[in-house]
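Just one chain is shown here, as structure tokens, and it is the form predicted alone.
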Amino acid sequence: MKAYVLTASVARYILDHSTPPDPLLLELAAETARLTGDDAEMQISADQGTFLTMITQLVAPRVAVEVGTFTGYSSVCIARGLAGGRLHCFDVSEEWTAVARRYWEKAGVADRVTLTLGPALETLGGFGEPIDLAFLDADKQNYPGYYELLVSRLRQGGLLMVDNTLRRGQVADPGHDDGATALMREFNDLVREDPRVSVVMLPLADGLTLVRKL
């Protein structure tokens, strides 16, 4: 459970009153924890997974994009929500996406997913299809670059979801002035001031910002 900006009791109540992860997602979360140790924090939370599936079902994208796949939890959730569309995943790690590939097969969604390995600032630059739905959860220092590549390719009315935008609540605390927090504040300001989009930030897990192309 991730309870970075809500109290633990409220976060637990929310989790307990949301559709829970199924055995496959529980297995993937457990394997990720075993294989990656502390890096398992990079995996989205269970309630975020349910949210991603529901949003995907509501948007009904023909083209969905994920930047930052890790071991595949979020991509399984998005792919499960597709109804005839395709998910294009961009990541740099062959090791961790090999886990994702296994779980795409186990989940029966492998035929809906295309994986491109390499730095996404380069590989996404060659992606020419209009995007209906995107999820960004990658290296934070490159968020502005990823954001521009994704928003410029979003169709009108398309939706981008950006993870970790509250940085454990530190973005709202002037006492935190480390480089990573400053970068996230700058990114959040950039998104807020972008005239091409409307924005809402949700206190889900570590902060999830929804960006809709006008």
Ligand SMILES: C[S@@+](CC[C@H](N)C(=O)[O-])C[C@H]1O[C@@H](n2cnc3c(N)ncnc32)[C@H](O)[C@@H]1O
Second form
Amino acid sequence: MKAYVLTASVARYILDHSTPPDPLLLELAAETARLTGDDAEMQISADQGTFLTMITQLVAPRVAVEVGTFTGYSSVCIARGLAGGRLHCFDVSEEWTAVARRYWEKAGVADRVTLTLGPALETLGGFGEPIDLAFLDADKQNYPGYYELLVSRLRQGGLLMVDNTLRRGQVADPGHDDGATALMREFNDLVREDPRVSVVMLPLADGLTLVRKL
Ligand SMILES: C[S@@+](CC[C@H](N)C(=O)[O-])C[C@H]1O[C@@H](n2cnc3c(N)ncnc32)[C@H](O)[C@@H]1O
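Got the form predicted alone; could you also share the form predicted together with this ligand?
Starting with the chain above, the whole complex follows.
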């Protein structure tokens, strides 16, 4: 359970009162833990997964983009919410996304997902379609670069979701002055000051920022 920002009991309560992951997502989470060890912590939480599916159903995107796919949990959740659209995934790891590919097949969504391998600052730069919905969950130091690439491609009214923006609450704690926390604070300031968007930060898991292009 990811209880970085909320108290553990509130996070537990939220999980217990949200639609739980189905057997396929539980199997993917278990396999990810077995294969990747401590790196499994990178996977989104179960309540975030339910949220991603619901938001995708509500936005009904024709073009959805994910930057940071890992073993596929968030992409399965987004792809399941699609009704006729496509999800374009970007990641640098052939090894981790091989697991994602297997689970796209198992979930019956492989036909609506495209994977591009390589450093996403470069690969995303070559993506030309207007984006309706995007989920950013890759290397945090490149968030400003990904943000610009994604927001400039978002259609008017399109939505970008950015994960880990509260950094375990450390962004709001002046006692944390390490470089990674400072970078996330700068990123959050940059988003807040961007006149092209409206923004709200949700305390879900490690912090999820919703950015809507005006
Ligand atoms: C936090 S994990 C994504 C977790 C995923 N959303 C999930 O729910 O399982 C971050 C991912 O970003 C990828 N990544 C790191 N640096 C990258 C880069 N420069 N370009 C593209 N992807 C990158 C990693 O390979 C990793 O799979």
